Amino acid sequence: MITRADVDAATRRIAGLVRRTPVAQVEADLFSPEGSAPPGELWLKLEHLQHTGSFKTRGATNRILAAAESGELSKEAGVVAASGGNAGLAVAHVAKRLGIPAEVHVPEHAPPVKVAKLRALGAAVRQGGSQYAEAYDSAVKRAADTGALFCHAYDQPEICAGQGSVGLELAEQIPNLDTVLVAVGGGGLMAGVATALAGQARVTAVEPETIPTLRAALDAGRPVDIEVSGIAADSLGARRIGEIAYQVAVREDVGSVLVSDEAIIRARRLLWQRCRIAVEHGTAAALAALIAGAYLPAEGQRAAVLLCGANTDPSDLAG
């Protein structure tokens, strides 16, 4: 579990090392289903402009700096991560900045654009297995064998607290916010944001129908393994929700809405066509909840969509 105090400490620790990303207000009816009442205000949090192209840099920076402060980090052994791409990029970015080695384990299906970026950052890339879970097992073993610091993609307190710093920013940028829509895979971002905004704004988790990690956990009363498939599996492809994320979701009453692959694809294309913003499919899931009517804001509501990652091949966004 994490607390607001953890998020506050993380925000102070990473200050100056991560970007304060902007927000943009868009016409409320741009992404509303036909015939529905648009929210009073619709905002986009442009976190895809963060270092390495995703929010993951916040958590990775906090995790590694906290470990350095506590003496847990060996500068010779460096850091190891398992990732569909974005978490690994974040870890590699921080490691390069600190001058320590980084090794990232990714599934075979990891997008080439992300693998190329990992190598450009100087990380050793180990590719194997069809799912994130296999990369995770490989990375954990490697960390144990070498003494490297293991950086979880989403289920470590320092990781979740670091991600929560984006929620504090959002609250400062948009006072009296009612709702934040957040895409969920392993749930680290949701856990951090829901903790940061507790008592201020409601957080709604948006999940692909093919990867409902939080919905499955809420139904079962605990995190459970699910099958992973679909268009957003490269970034939201965790097999189960993180324990921290599940606990925060229960504590803060975070609900889950599901969206289809078709809705995700449409949301991503519309975001490009109408706002000239290019994001990955996992990021577009949050916006898809509005477009498909899976989440219908109340009239006059002030809503924000957190655009969390942009490590994508934009070649299919013509138009």
Contents of the next structure:
There are 2 protein chains.
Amino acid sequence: MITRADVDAATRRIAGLVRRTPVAQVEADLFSPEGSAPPGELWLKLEHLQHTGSFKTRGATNRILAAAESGELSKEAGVVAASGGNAGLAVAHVAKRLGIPAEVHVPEHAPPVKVAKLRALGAAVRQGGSQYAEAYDSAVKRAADTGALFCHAYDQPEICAGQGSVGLELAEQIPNLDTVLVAVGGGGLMAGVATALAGQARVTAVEPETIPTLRAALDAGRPVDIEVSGIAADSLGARRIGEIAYQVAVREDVGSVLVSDEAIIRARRLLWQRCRIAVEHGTAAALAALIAGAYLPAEGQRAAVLLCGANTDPSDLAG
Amino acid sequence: MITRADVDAATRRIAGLVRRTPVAQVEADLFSPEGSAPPGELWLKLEHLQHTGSFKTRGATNRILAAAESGELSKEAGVVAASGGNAGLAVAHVAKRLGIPAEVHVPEHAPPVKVAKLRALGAAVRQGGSQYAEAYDSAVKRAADTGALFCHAYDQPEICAGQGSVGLELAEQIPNLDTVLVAVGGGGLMAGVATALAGQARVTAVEPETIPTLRAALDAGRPVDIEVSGIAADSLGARRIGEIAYQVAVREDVGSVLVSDEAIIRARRLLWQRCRIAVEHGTAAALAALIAGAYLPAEGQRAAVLLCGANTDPSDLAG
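I would like to compare: after the form predicted on its own, may I see the structure of the form predicted in complex with another copy of the chain?
Shown next: the complete complex, the earlier chain at its head.
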């Protein structure tokens, strides 16, 4: 579990190493379905402008700096992570910036373009196994063998607390915010933001119908494994929600709304057409909840959509 | 010529019909060439998030609303413009929003995708002639024949004053700004921003080497025709600087720095890679001045780059 004090500490710790990302107010009805009531105000939090193109840099920075403070980090052994996506990029970026070695474990058939990006950030890439779970196991084992600091993609307190810094920033930028729509995979971002905004604004988790990790956990009364598929699997494709995220969701009464792949694809395209913002499919899920009417804002509500990542091939946005 | 009072009036007039676009502070040295001194602070003004993807909506809104106030606008005859690019889109958008007809004249061989966009905004598109100059002449004649309001792409006081509203917004957002880099084609944006920021911050015009409209005018002592070519010609491809822009540039001592097409292409790509912002080549020119070292910031200077348009095919940003 994490507390507001953890998020406050994380925010102080990582200041100067992460970007303060801007918010943009757009027309309240810009993404509301015809005939449905729009929110009172609609804001976009442009966190996709963060270093490495996603919020993951916040958590990774906090995890590594906290470990350096506590003495847990060996600068020689460095850090190790398991991720072919945003979490891996973030860990590689932070390690490079701090001048420590990073090793990122990915499945054997990870896309060459992702491996190349990790290498460009100076990380050693270890490929092996056919599943993400095997990369995860080998990263954990490697950390135990070498003394490197293991950085989880979402289920560590320092990771979640670091992601929460974007929530505090949002509250500063929009003091009277009522609600924030946040895409959920492993749930680290939701956990941090819901903790940061507790008592101030409500967080609604948005999940693809094909990867309902939080919904499944809420239904089962505990995190459970689910099948992963669909257009947003590259960024939201965790097999189960993190323990911390699940506990925070229960504590803060975070609801889950589901969106179809079709709505996600449409949301990503409309965001480009109407605002010239290109994001990844997982991020577009949060906006899809508005567009598809899966989330219905209350009258006069001040709503924000957290745009959390843009590691996407924008080719299909042309025209 | 335009004055600060014109910009103030425009800003009040168009409030609510244009978006207040955010600014993002990035690392001061993010776009400085190796070995050169970075500015003290570096800000990006995200005006490419404006309606229709460019600042042109500001000027068009002001032009049309000012004419409605003065009685110059006939709501039946509507508005007419000559532009296959951002100015045409802006006029079509504003007319649609205000419920008046718009006619946009373009050359016979204007790209079908641009014609389709204008039509999607409800504009009647008139194609004819092989050159932009012919579309311009036919639009002016049409306005005279029908009583429609002619909206120039850059050289009308209300157009320039409207663009200036982005300068006032910038000064509010960054109170101690020292300098703004602005891309120049016809110069409407530069004229507005330099007037808005007079006495507060310096404006530097950035022009492609292949389209130096302001430089040529400053050298000749008056606006003169030049040859137009290069990667940014679709948005900065005016054949000569506007009269108003030239006069403001002289009054406010706006300097011109030139950038190569190569630097423009590189700047556009780096902006995507480092900030996940996709802009058109003409807009990237402003950033290219920093990247190529064509503009050298003074020590401690607070600099902003105005990102003014994103009507671009982002396909080539993949990877």
